[in-house]
Structure formats: C-alpha cells, structure tokens
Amino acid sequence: MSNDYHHISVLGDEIIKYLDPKAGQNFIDCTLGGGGHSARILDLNGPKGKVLAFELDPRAIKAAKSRLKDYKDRIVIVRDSYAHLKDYIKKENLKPIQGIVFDLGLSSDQLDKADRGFSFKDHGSLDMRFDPENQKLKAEDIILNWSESELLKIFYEYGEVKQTKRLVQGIIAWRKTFLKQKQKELKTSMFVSAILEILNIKESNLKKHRIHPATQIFQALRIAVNSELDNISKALPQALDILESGGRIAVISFHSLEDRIVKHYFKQMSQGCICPPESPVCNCNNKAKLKIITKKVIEPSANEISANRRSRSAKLRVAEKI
C-alpha cells in the first residue's frame, strides 16, 4: 500500500458474516477506500469471484492498486460515483451480483491530510472534493458565492445546524471583508476561526463543547460539494435492481441523515401491500422486494472502538433481496 496512505475500514467482521462470500460470486464494493472490505472479499470468492470497484479519490485509488495487486484480475476499479453504478455493470457485463457494500464515511486519509479541508483541524485549502481533479465545484466556493437562501437550506438540511440563521448572515458579513482583502484562497483555519466569531465562542472555551461547533457546518460542506445525499438516494434503487435473489446490500453509514434515507429505503422495498388501512381487500398488488436482515443497526464492539475511535459513529443496516 502507499506508504502515506492510512484508513482502516470498519465493521470488516460484520461485513463478512452478513454478504457471506463463497468460491465464484460476484461483488460490489461502492466505496473501495483503501480496500479493506474488497481485499476481506476477495479472499473468499476466488478463484473466479470478482469485485467491482467504484471510488472516487485518486489517493485512495492508487493505495487499493497497491494493495489489491495480487487479486489484479478479479478486481475492477472504476474511478467514478456509485451513483452511475448501472452503467458499470452494463459495461463491464459483470452478473450475477451477490453482493453489494457501502461504507459511506471518510477516510482517515482525507480527514488528516491538511489539503483536503475535509477537517476543521487543517490548515490547507477550504475544498473537500473527493475526486479534486475533476469535480468543479469546492467548499470554498460555496462559501464565497451562494446565496443566503442557499447557505440556509445545506446548513439547516445537511448539518442540522441550530443557529442557522445566525451563522448563515454572519457568513454573509464576513465574506464582504474577506473579498475585499483579495487572498488567494480561504483557509480552512481561516473559515473556523470565522464560525468561532460568529457564534461568539473563544476558542480557550472550545474545550466545554460535546462537538467542535464547525463540527456540523463542515459535514453540511462536504455533503453538498460530493452531493452524497442525492448519491445514495440514487444508488440504492439500482443495487436493488441489480441484485440476484438472495443477495444482499450492506450499508455502513456515519451519520444520521444518511442512516435515515437507507432505514426508510429498506423499510420502503420491505413492505407487501401498501393499500389504505380501510381498504377490505388487496387491489395493489405490492409485493416487498427487500427483507430486512438487521432488525436493530449494528454497531461496532468495543474492542473496535478501542482499536479505531473513528469507528464509533458507524451504523450498518442490512437487507436482503427477495
């Protein structure tokens, strides 16, 4: 593996004993990483079995390469978002399908690399991009150029951020002094030190905070630069399409609003008729396409807590096609 790239994946065990893989199947990995859970795969699926791969970011692409070199011929890496996912299957004519993953957190590499802006902790740019060569639009831009109205909605919507109102028109004030400076480019430092400001907290008193309070204004960022939220939403219904009978789709999510649309989604697939309680017979015809294999979200043991503190925000839902 890169010698500068470090991740660990997490709910490895309980990825394994959910999707199962045996000799000759076929598998979907939406969110290769590193490729900790496409390596626990393919251990188990060869000699014929394959991965599909998707992954955005070039650093972890180059990292899985490395690390998945021996298992070259089974694994297909496309470098491209899970949202297009019916397109690769066509592509790479790659069925049945037995299985498909998401792992929907950040990497520890993008969280520690302080070019990223992924943390409020670096000093790099304010971007958040997964893919920075060719996704356009940057945290940064979002920042310096939309509209009040906009900045309401992704904070509010994508950060469940309370003091909305407050932190949007203090954004708004803040950045005419900013531009009028002519800087480069915002800071990530810069930008938290902004949010401190306009939430009137010193930062010798950040330490009787439960979460650093940019904590959700960089999630509600990074959402809408990677538009995960619509990704997901996209991409669920198409593993369901593609999934042999019997097959089963693993989410692993780090937060709730992701953890929400897989939980309605699968509880959605799930149901059999769906006509009005008064309604004396069936005139739907319905029928549930998913059965919910985890009836309570899994969580990682202590023990993996212990091991990797990043793990401890992961929640993984299974369901299985009917």
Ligand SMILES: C[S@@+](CC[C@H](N)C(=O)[O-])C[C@H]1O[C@@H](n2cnc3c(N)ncnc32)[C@H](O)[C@@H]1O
The other form holds:
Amino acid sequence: MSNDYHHISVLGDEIIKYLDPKAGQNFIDCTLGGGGHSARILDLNGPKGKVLAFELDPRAIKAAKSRLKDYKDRIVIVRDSYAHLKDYIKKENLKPIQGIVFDLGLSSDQLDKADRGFSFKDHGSLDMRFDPENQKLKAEDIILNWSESELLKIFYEYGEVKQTKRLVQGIIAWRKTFLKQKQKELKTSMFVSAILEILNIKESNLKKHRIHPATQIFQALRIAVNSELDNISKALPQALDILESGGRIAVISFHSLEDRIVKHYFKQMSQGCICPPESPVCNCNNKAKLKIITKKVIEPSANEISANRRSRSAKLRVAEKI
Ligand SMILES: C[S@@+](CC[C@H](N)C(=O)[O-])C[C@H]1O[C@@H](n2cnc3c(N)ncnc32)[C@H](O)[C@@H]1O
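Would you mind generating the form predicted in complex with the ligand now that we have the form predicted on its own?
Time for the whole complex; same chain goes first.
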C-alpha cells in the first residue's frame, strides 16, 4: 500500500458472506479506509458491477486508490461524509444498489499516527479530525473553549465517563493555567497528565485500572469532533431508501453507542403493525421495511482476534430491505 498506510480489515469474510456480491451488482462502501472491504467486493462483482465509496481521510484515499488501481473503472471514491449518501447516488446515477457496508470508527493508521491525536499513548497534538484539511473543529478546541455544560454533555453522552462533574470542573480549572502559558498547542500527553492529576490517579497505579482512565474521554472527544453518532443516524435511513428490495445493509461498530443506534434502527424498521396492543384491529397500516438477518450480533472469531487484536470489540449487524 502507498504512503505506509496500514489497517487490517475486520470481519471481511462475514461481510462477503452476508452481502454475497454477484457479477454485475453495485455496492456502497461508506467507510473505504484502506479499501479492504471494497477490494473483496470488487473481486466478486465484476466485470460490470460498481462500488461507490466514501472516505474523509486523504491518507486513506491515497492508499485505497493505489490498492484498488486495477479496479479504477469500477470504483468511484468520494471524499465526503457518508452522511451525504443520497446526494452522490443521484449524482453518480448508480442503481440498483445491492449492498451497503459501514465499518465505523477509526483505522489503525489513524490510531497509530501520533500527529492525528487519536491515541492517548502518543505525543501528538490533540486533534482527532478524520479530515484534517477540511474539518475545522479539533479536540483541542473543545477542551480549551467549550463551556462546562457542553463538556459535561459530551463526556456523559459520548463517553459514559465516570466522575464527569469532577473531571469537567478539573479541566476548566486546569485550562485557565494552560491558556495563561500561551503554549502553541495542546499535546495528547499533556492532556492525559491533566486527566490523571484531576482524577488523582498516579501513573504507577495505572496497571490497577481495567482500562486507561483516558479511554472514554478520548472516545467522547473523537465522537464530538467527527459528529460520529449523528452521521450514522443520518445515513441509515438514506441507506434504506436507496437499497434495492432484497439488498442488505451491513454495519460493523466498535462501541456500544454506535451499536445501539444500529440495533434500534433495524428493530424499528423491522416492525410491522405498531398499533397499541389493546387495539382490536390494525389501523396504523405500518409495514416492516427491513428484515433482521443477524438475530444475534456477529463477532470476530477467536482466530481473527488472535491475528488482529483490534478486531476484538467489533460487532456486525445485517438487515435486508423487504
Ligand atoms: C475502520 S476504517 C475502515 C476500514 C476499511 N473498511 C478497510 O477494510 O480498509 C473506518 C474509516 O471510515 C472513515 N470514516 C469515518 N467516518 C466517516 C464518514 N462520516 N464518512 C466517510 N468516511 C468516514 C475513517 O476515516 C476511516 O478511514
């Protein structure tokens, strides 16, 4: 792959099993990354089937273009959010669509590059933008400028962070000193030290914690910077609309907040009559629009987890348009 980009696709066999690409069918890859899932689909839907792929990160696009160069006549790569799915379907006049895959969250490349600011183990700047060229808001801006109530809301809702109030009040007091020092940027390592100090946790005691105390705080910041939950909530109804009857939506998520949105949406759309139980006859005329294919969520096999530890929290849900 070009520019030393790295990411191992998660649940690749399962995506192929459930989307079951056939010659001539069209697919959407909402999260292209390094192009791993797209490559598997393009191997199977030739010679005429197409893939329309979305990606925000310019490094990933460059890597995917190089990886998928043999398929360049059958893949269209859009540098925009999958939240604008329907606009591009119109623009590209791509139909019918047989399958749509979402592989949510971060690539390993993003997590491992210190300058992207996603990892609390590094010394990059606290950034976290999927598209560092076009997105304006950085995680640093949130920490240094947002109000107490805004911080409380994101840590509580997107991080399910414990001791939220203590943490936020601590951050507000700490940032006053930080801003006075007129430093050029806020580094992830400085922010992590501040968190540990506020929560009164000694570096030497970190091993006693099941997960690092910064994990959920970083998760909340990443979700807020990239509007991650909003994006998936906006995209699912569009995905349902553009899909051919019998076509499938497959979503891989990596934390419970995303998975909950997908689970609830699939459940809601798979309901027929929604009249109150006491109603003797149906007068809502509601029809189910989706059939849930994965009654139980699909998780990576032990083999996949041992080959790629980062796959361990992945959860796959699949539904079919009726
Ligand atoms: C887990 S990686 C995808 C890996 C890919 N499926 C593969 O097999 O190589 C998730 C990718 O989605 C991208 N992404 C996240 N939110 C996005 C959005 N709203 N629109 C487009 N791409 C997005 C990220 O930049 C990241 O590269």
